[in-house]
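Just one chain follows, in the form predicted on its own, and it is written as structure tokens.
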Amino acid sequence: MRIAMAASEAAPFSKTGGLGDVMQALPEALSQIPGNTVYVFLPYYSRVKYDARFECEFVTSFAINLVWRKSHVGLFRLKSRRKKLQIYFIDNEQYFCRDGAYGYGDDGERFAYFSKAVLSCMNYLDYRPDILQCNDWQTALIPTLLKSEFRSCFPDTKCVFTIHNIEYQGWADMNFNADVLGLDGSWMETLRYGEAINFMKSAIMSADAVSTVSETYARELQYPYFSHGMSEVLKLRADDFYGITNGIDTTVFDPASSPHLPAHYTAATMVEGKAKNKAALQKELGLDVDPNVPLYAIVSRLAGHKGVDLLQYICDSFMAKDAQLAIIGTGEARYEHGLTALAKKYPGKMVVRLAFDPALADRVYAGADAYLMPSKSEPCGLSQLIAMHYGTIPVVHATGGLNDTVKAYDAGTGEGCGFRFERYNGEDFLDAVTASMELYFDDRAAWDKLAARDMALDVSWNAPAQKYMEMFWKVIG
């Protein structure tokens, strides 16, 4: 199958969150399937363009129209001997030569340009994919442009739009089509949502299928509580709306080989390996070096939907127990300040590092005993998968992908993956944490067995990639 994929980020080139991890691993997994060729299109951000690690070759340049203005398109290809996976970068310094990927007043125009440039570059390359897969609001105009302006160029190409986080939808005022896109008036109802243009709504209505990143999240998005106003639109696509739970790249996240860890380990050497990593992490973070207290950790963006309010609510009760807590991440100022103030109350027991540091995150996954994920909503979540792969037992709110991936531990049978709470409140969260501590202190052999079983789970992209292929084949008939 010929597959094209478009996204606003992909590790290791650019990454601000889980989308970057997915777009590193999923194209790789799809390209490993016999008969597939995969082309990935990404913005040529300055941090990629001027990074000596990424050697690219110039392919072509031309101009495209955004209504009244012409915009430069430079096409570059990552140098690689691989034929089945090709990475292309779209260059325009006006739009992409900036300090960050998002957060600018012209983001709508930037990614409308990117969407049109992706289709124009595929046409230049004479690449006629069977499937074009697009990701989140930044590429959400591609399905509509494919069905309108570019239909004659790609008459047989089907399009799948994947929602990674519905909270960010791509809004613009009603003049956006006339100012930037230039589609005829018949497409306004596809673009319009209320009294504005909504990129994601247009993709949901235009794509041949819609998917999201876990089975539970696909069900949740058809309810107003989770959908940020998009539930009724998604209900219209219920017959071709798929939920496929993400995996992780187990070659990148691997406690047996990660260059960031002071000690490597496998499931067979987990107890000794994690003990060494825990001691090193406690020392690095300024926690009391004590092998006998459970170390709980969070590596997360500090935002409301991540359950930080619940963490603050239970923190004093948590710290009254014989345990430690490490929090790594950045985010909203109110949470940064609140958590930092709490940590000052508990020196040696609680630490907050306001940083985006992948190497430190890796050491946290390896050194912690348990991983907290009290998210109010979580489309899929990768952190719990990484934690389990490192033998770090998750404590999660049973929502979205957390519900799909973390089955509740049953003390009677010993089955399950971790600890869960069903209702989003601080008392239930604290109860789940307490239950995990009881297992840690009362039966370390059972705790270690649970951690080893988590390490043995297949959290790779092998199974999800096959499910993507099943969806693609259904879409193209």
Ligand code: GLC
Contents of the next structure:
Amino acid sequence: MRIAMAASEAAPFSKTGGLGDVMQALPEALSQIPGNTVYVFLPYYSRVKYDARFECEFVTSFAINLVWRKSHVGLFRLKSRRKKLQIYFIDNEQYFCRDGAYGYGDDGERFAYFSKAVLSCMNYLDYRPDILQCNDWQTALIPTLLKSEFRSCFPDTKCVFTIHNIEYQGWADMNFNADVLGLDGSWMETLRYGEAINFMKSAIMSADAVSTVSETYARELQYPYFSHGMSEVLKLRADDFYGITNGIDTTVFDPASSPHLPAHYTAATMVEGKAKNKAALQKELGLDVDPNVPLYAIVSRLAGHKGVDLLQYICDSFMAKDAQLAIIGTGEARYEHGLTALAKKYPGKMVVRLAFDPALADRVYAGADAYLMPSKSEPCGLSQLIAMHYGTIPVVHATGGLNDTVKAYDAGTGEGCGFRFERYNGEDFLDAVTASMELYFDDRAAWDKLAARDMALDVSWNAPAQKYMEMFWKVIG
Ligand code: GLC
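How about the form predicted together with this ligand, since we already have the form predicted on its own?
Next comes the full complex, and the chain you just saw is listed first.
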């Protein structure tokens, strides 16, 4: 199958969150399946363009029109890749040579440009994929562009739109089509949501199939509580709506080989290996170096839906117990300040690092005993998968992908892989944390057994990639 994938980020080039991890691993996994060729299209951000690690070759350049604008498109290809997996970068300094990836006033225009440029480049390359897979709002205009302006270039290409997080939809004012996109007026109904243009809504309407990143999230999105206004639109596509739970790249996230870890380990050497990582981590973070106090960790964007408010709510009760807490992340100022203030009260026991640092994150996954994920909603969540793969026991709110991937530990049978709470409130969260602590202190052998079993779970992309293929084949018909 010929596959093209478009996204606004992919590790190791650029990553602000889970989308970047998925876009590193999923194309790779799909390209490993016999008969598949995968082309990935990404923006050529300055941090990629001027990073010597990423050697690219120039392919072509031309101009595209965004109504009255004539915009430069440079096409670059990453050197020395396997033929089956080609990474292309779209270069436009005006749009992509900035400090960050998103959060600018003209983001709508930037990613409308990107969407059009991706299709124009595929056309230039004469690459006519069977499936074009797009991700989140930044590439959400592609399905509509494919069906309209670009239909004649790609008469047989089917389009799949994947929702990684429905909270970010890509809104623009009603002028956007006339000013930037320039599609004929008959497309306004597809683009319009209320009195505005909504990129994601248009993708849900135009794509041949829509998917999201876990089965539970796919069900949850039928309800207004989770869908941020999209439940009615999604219901229209119920027959073509898929939930496929993400995996992780187990070659990137591997406690037996990660270059970031002070000590490597496998399931067989987990107890000693984790003890070494824990001592080093406690030292690095300025926590009391103590092997017998459970170290809980969070590595997360500090955003509302990640459940930071619940964490703040239980923090004093939590810290009254014999436990340590490490929080790594950046995000909303109210959480950065709130958590930092809390940590000041508990020197040696609680630490907050306001950083987005994948290497430190790796050391945290390896050195912590347990991993907290009280997310209010979580489309899939990758951290709980990484944590389990590192033998770090998750404590989660049973929502979205957390519900699908963290089965409740049953002390009687010893089955399950972590601790969970069903209703989103602080008391239930604290109960789940307390239950995990009881296991840690009362039966360390059972705790270690649970951690070793978590390490043995298959959280790779092998099974999910097959499910993507099944979906693609169905869409192709
Ligand atoms: C988003 C979601 C997260 C998901 C990731 C990759 O970041 O919030 O739950 O795991 O995308 O699909």
